[in-house]
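Below you'll find only one chain, the form predicted on its own, shown as C-alpha cells.
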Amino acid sequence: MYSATVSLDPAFVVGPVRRRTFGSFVEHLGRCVYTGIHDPGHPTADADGFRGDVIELTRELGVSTVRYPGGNFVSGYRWEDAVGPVEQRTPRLDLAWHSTEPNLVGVDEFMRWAARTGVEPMMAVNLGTRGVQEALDLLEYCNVPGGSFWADQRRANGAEDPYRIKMWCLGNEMDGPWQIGSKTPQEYGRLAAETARAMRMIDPGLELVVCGSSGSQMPTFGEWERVVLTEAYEHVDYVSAHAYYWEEDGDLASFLASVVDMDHFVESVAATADAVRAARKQTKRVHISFDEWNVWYQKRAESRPPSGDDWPVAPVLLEDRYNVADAVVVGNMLISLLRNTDRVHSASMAQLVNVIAPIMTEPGGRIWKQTIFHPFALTARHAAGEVLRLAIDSPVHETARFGEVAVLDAVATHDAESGDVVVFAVNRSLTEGVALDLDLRGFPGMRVAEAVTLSNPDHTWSATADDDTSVLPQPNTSAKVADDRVRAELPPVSWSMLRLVRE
C-alpha cells in the first residue's frame, strides 16, 4: 500500500468556493430535453409537460446554474420560432445534430424550469448564423420590462416580468469547424465584441462569456485565446473551456490522470488572459467559465448523430453509460475545479439529462442516477466557505500520457462560519491502495463526522434503470482521528470524501 501526506492551514487559501463552480448544461441534442427533462406523457409531468422526477433529481445533485440552448445547436438556433402559442410554432432542421427541433420548449418554458428547479439560467446568443441584432433582440426580450415590440411580446406571451438574465455566453465553440458559422480569432473575437459593446447598451450589467478553445488540443489553443480576447477584453467578463476525457485503447492509467490536461488548460489559459490584460493596460481580470466538461467516449457509435434523409426528432445521442473509473474521473475534475477556483468562476458539467448525463430517463417511465452522479452531488452539497492550499506529499507512477504523475489527488473546503473542513480526495492507482495521512494541526480538535469512499473492484460496473444502487458512496470505516491527524485508507481507483468538524 502507498502513503501520502496532505497538509491542511486555513491560513492558506485559494479563494471562496463558489456556488456556480456546480452549474450543469441543457442542450436540444438528442434526449436531453424531449424525453429527458420534458415528457408530457409521464405520471409525475407538471403543466408545462416537464417531468417532476428529473426536478428533484436535479435539485439532489445540488445543480446551480444551467447553460442554454447549446453548445453546437445554438449556432443554428431561431430562438423566435419557439415563442408564442405553441400549436402556431414551426418544427425546424437542427443541422449541428441531424435532427427535427419540434421547438415545443423554448426561452419560456425553459425560464418557467429553471425557477421551478431553484437553477439560475445561462443564455446562449447564435454568433454562427447569426449575429448583433440577433442577440439584442433575444436580451431585450428576456431583460427588459416592457414598452418594446419583443419586451411586449414576452409579456402577451405570459412572462409579465423580465427574467432578469445576468450570465449570458457570445456563441459557442467558434474555432471548431464543426460549428455552424465557425470562424477566425479575428473574425469571431471583432463579432463577440460588438455584440457584447450592444447588449450592454440595454443592461450594464450583464456577465458576459466569450468562446475560447473547444479543448487544449486544438491546433489554435493559446493563439485563439490572445486573438479574440485582444478584441474583446473590455467588454467581457469570462473566457471559455471545454474540456472532456475518456478512456482510449484501454489505458486506463492515463485516462485516470486526465486532471494533468485540465489542470494545464486552466493554467494556459489564465496565463494568456493575464498577458492580454496587461497589453490592453487593463485593471480587470478575464476569468474562466468552465461551462463544458465531463467524461464523453465521443467515438462510441451512440456519438454519431444520424445522416441521409432521417431528421428525427429526439434520436438517442451521446447517451454513455458510465462506470466506476468515469465517476472517479469527474470527482478528480471537480478537485481540479475547485483548486483553481481563483480563476474558474463558473462551470458548467455537460449534460443534465441523457446526454452524457449523470441522471438518465426512459420515455414515459423510469429515471436513474448514473455512477458520476454521487461525486458530483456530495461535493456540491458539502463544499463550502473557503478551498484551501494543500501541501501534497504523495508517490507517483508512470502513464503513457502524461509520464510520472502523483497517485493521489485532492481539494479541501474550510467553512469557516461552521468549523467544518471536507476533504475530496482521489486515489488514481490500479492496483495500490493509498494509506491518507492529514495533518491537521492547523485545525485542531476535529472529529471525522462523514467519510465514505465510491469504488469497486470491478471499475467497470456500471449503473442501470434495473440496479443503480450496487455501487453507492460507502462509509469508510478507516477514517479515524489521532493528534490532530486523519488516517485513511483509499482503495484503488476510488474517489473519496471526508467531512470533519470540531469536536
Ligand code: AHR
The other form holds:
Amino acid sequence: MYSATVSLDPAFVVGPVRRRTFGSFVEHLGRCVYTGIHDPGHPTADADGFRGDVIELTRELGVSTVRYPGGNFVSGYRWEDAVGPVEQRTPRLDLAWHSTEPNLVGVDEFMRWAARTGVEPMMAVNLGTRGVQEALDLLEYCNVPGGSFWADQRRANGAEDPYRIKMWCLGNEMDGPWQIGSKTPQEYGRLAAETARAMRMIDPGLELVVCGSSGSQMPTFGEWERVVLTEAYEHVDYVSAHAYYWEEDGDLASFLASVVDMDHFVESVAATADAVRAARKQTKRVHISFDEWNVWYQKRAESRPPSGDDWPVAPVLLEDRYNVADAVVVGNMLISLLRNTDRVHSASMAQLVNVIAPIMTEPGGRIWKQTIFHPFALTARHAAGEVLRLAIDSPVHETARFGEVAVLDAVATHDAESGDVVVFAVNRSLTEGVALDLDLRGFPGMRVAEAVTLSNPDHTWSATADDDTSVLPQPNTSAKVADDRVRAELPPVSWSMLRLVRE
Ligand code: AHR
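Could you give the coordinates for the form predicted in complex with the ligand, as opposed to the form predicted on its own above?
Full complex below, order starting with the chain above.
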C-alpha cells in the first residue's frame, strides 16, 4: 500500500467554485437531441416532446450551463430553418455528421427545454458557412425585446419575452480541417473580432467565447491562440479549450494520468492569453471556457459518420460505453477544472445524452446512467465555496506517455459559510491502494460526514440499461478522524469524495 499526505489550509485559496464549471453540451449529433432530450412518443414527454426522465436526470447530474447547438454541427447550421410552425419546417442535410436534420427542435424549443430543466443556455453562432449578419440576426431574435424584424418573429413564434442569453460561442473549432468553413487564425481572428464587436452593439453585456484550437495535439495549437487573440483580445471574454482522452493500446497507466496533459493545456492557453494581454497593453484578462471535455474513444467504429447516399435522422453515433476507469479519469478531469478555477471560468462536459454521454436513453424506452455520471453528479453537488490550494505529497509511478506521475491527485473545496470541507481524490495506481493522510490542522474539529469511493476489482465494468446500479460510489468505511487528521484507504483505479463537517 502506498502512503500519501494532503495538507489543507483555509488561507490558501485558488478562487471560487464556479457553478459554470458544471456545464454540459447538447449538439444536434446522433441521438443527443432526437430520441435523447426529445422523444415525443415517450411516456414522460411534455407538450414539446421533451422527455421528463431526461430532464430529471439532468437536474440530478447538477448541470449548470448547456452549450447548444454544436459542435461541428453549428458550422453548417441555418437557425432560421428551425423556428416558426413545426409543420412548415423542412429537413436539411447536416454535413458535419452526414445526417439529416429534421429541424423539429430549434432555438425556441431548446430555450423552453433549458427553462424547464433549470440550466443556463450557452449559444453558438455559425462562423463556418456564415458570418456577422447571421450572428446578429440570431442575437436579435434571442435578446431584443421587440419592435424589430427578428425580435417580432420570436414574439410571433410564442416567446413574448427576450431570452437574454449571456454566453455566446463565436463558432466552433475553426482550425479543424474537418470543420465546415475552417479558417486560418488570421481569417478567423478577424471574423471573430468583427462578429463580437457587432454583437456588442446590440447587447453590450454579452460574454463571448472565441475558439481556441481544437485540442492541444493540433499542429496549430499555441500559435492559433496567439494569432486569434491578437486579432480579437479586446472583444472577447473567454478562449475555448477542448480535450478528449481515451485508453490507447491497453496503456491504462497513461490514460489514468490524462490530467497531466489537461493541466499543462490550461497553463499553456492561460500563458498565451496573458502574453497577448501584455503585447496589446490590455488590462482585462481573457479566461478559459473549457467547453468540450470528456473521455471519447474516437477511433471506435461508432464515431464514424455514415457515408454515401445514407443521410439518416439521428443515427447511432459516438455512443461510447464507459467503464470504471473512464469514470476515474472523468473525476480527475473535474479535479483539474476545479484546481484551475482561477483561469477556467466555464466548462462543458461533452455531451449530455447518448453522444459520449453520462445519460443514455432507449428510443421510447428506458433511461440509464453511465459510470461517468457519478463523479460528475457528486462533484457538482458538493463542491462549494472556494477551491483550496493543496500541498500534496504523493508517491510517483512511471507512465509511458507522461513519465513519472503522482499516484494520488486531489482537490478540496471549503465553504466558509457552512464550514464544510470536501476533498475529491483519485488513486491512479493500477495495483496498489493509497493510505491517504489528510492534514487538517488548519481545520480543527472536523468529522467525516460522508466518504464514498467509486472503484471495482474489474475496472472494465460498464453499466447497461439492465444494470446501472451494480457499481455505484460506495461508503468508504476506512475514513477515520484522529488528531486533526483524516485517514482513508483509496483502492487502485478509484475516485473518492470525503465530505468533512464541523463537529
Ligand atoms: O463533441 C463531439 C465533437 O467533438 C464536436 O462536435 C466537435 O466540436 C468536437 O470535435
